[in-house]
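Shown next as structure tokens: one chain only, the form predicted alone.
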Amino acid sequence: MPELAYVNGEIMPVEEAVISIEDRGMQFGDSLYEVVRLYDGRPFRMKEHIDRMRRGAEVIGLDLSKAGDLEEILDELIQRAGLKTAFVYLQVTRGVTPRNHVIPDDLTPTVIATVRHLEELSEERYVRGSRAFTRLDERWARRDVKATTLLPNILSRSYAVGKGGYDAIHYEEDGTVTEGSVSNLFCVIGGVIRTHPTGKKILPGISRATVLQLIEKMQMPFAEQAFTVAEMMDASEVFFADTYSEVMPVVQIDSQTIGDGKPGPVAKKLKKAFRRVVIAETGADL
């Protein structure tokens, strides 16, 4: 099946897709994006992803009313591609205009989307757990907006993956942990699952929300409470939540072993429960 792209009303092979060099998304990173995972050809929680893009658009003053029905656009692209295990990438930029820092009035947004094959993580990765590496958080102050200005994230994740890890863990100068470069982070500290509260410092992840719903349903001890690097290093469990891995246990951070060095019971239970939600909502044969 082909990997396809959508650009402003036209569907084509990915390699044929182009945008203007004067697009503000390319020149300024003046754009938003979402990534939706397909399970057996069916999107998981697409509405939640589109809703988050709408919230981000309100924050930066990007008029999505001119972008068309984003869910219909993605549905058509998914159907045309016919891929089973894939990612859908959606990006909406402010539009095309001669380069100027001041945002012009009445721009028409550029809508870009792709459907591409996904290589799933091996089961062994979950069985043995992953490594992570801490990085000072140097990203912009509105991390709750899923903007395409991702250079600090790219540098952090490249550093972590280059050292054999799954993701980087960002922390602020006072030692407070925020989140990963592509994921939200959870720790089990004193028997309580903790994660950084929502606000401007973290992205309200769709997978994060799914994990929180599962925690509540399973009546696990929980607190939306920030923690420090020192507390994280002493945690009995640490795990990421993101679209790609769903729930990924972390068994080593920098040179520190987490817990007993093996994926813990909380992460294992949540991973299994997350997959049950995916099957129930998409009907995928997994």
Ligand code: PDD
Second form
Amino acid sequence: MPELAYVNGEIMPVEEAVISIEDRGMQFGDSLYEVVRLYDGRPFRMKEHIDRMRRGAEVIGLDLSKAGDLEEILDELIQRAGLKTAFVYLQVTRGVTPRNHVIPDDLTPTVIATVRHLEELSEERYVRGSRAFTRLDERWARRDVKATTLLPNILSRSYAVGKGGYDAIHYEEDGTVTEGSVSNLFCVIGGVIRTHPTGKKILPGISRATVLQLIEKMQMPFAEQAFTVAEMMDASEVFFADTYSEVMPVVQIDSQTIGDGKPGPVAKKLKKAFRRVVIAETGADL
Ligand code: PDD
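Having seen the form predicted alone, please provide the structure of the form predicted together with the ligand.
Below is the entire complex, every chain and molecule, led by the chain shown above.
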């Protein structure tokens, strides 16, 4: 099945998709994006993803009203592509203008999307657990907005992967841990699951929200409370949560072994439950 793209109303093979060189998304990162996972060809929580884009558009004053019905656009693209294990990348830019920092009025947004095959992480990766490396959080102040200004994120992830890790773990100047470069982060300290509260400092992840619902449903001890790097190093468990990995245990951070160096019971339980929610909500045959 072909990997397809959508560009401003047209669907074509990805390699044929083009946009203007004066698109503000390309020149300034003046754009928002979402990544939605397809299970058995069915999107998981697409509405929540698009709602998050709408909230981000309000923050940056990007008028989505002329972007069309984004859910309809993605549904059509997904049907046409017919891919089963895949992900949809959606990006809406403010539009095309001769380069100018000042945002002109009345621009028509550029809407692009792709559907690409997804190489699922192997079961072995989850059994073994992943390694992460800490990194000062040098991203902009509005991390709750899923903007394509991802230079700090790509530098962090490349740094961590270059050292043999899965992802970076960002921390603030005062040592407070925020999140990964593509993931939210949880840890278990003293038997209590903790994660950074939502607000401007982290992206309100859809997977994070799913994990929080599961924690509540299974009545697991939880506090929406930030933690420091020092507390994280002493945690019995640490795990990422994001669209690609769902729940990914972290068993080593820098040179510190986390817990007993193996994925813990909390992360394993949440990963299994996450899949059950996906199957229940999408009807995917997994
Ligand atoms: N990233 N935090 C950051 C900084 C992210 O970029 C992401 C997602 C998340 C997890 O959000 P969600 O559960 O909605 O995927 C947290 C996507 C996957 C990406 O940039 O490819």
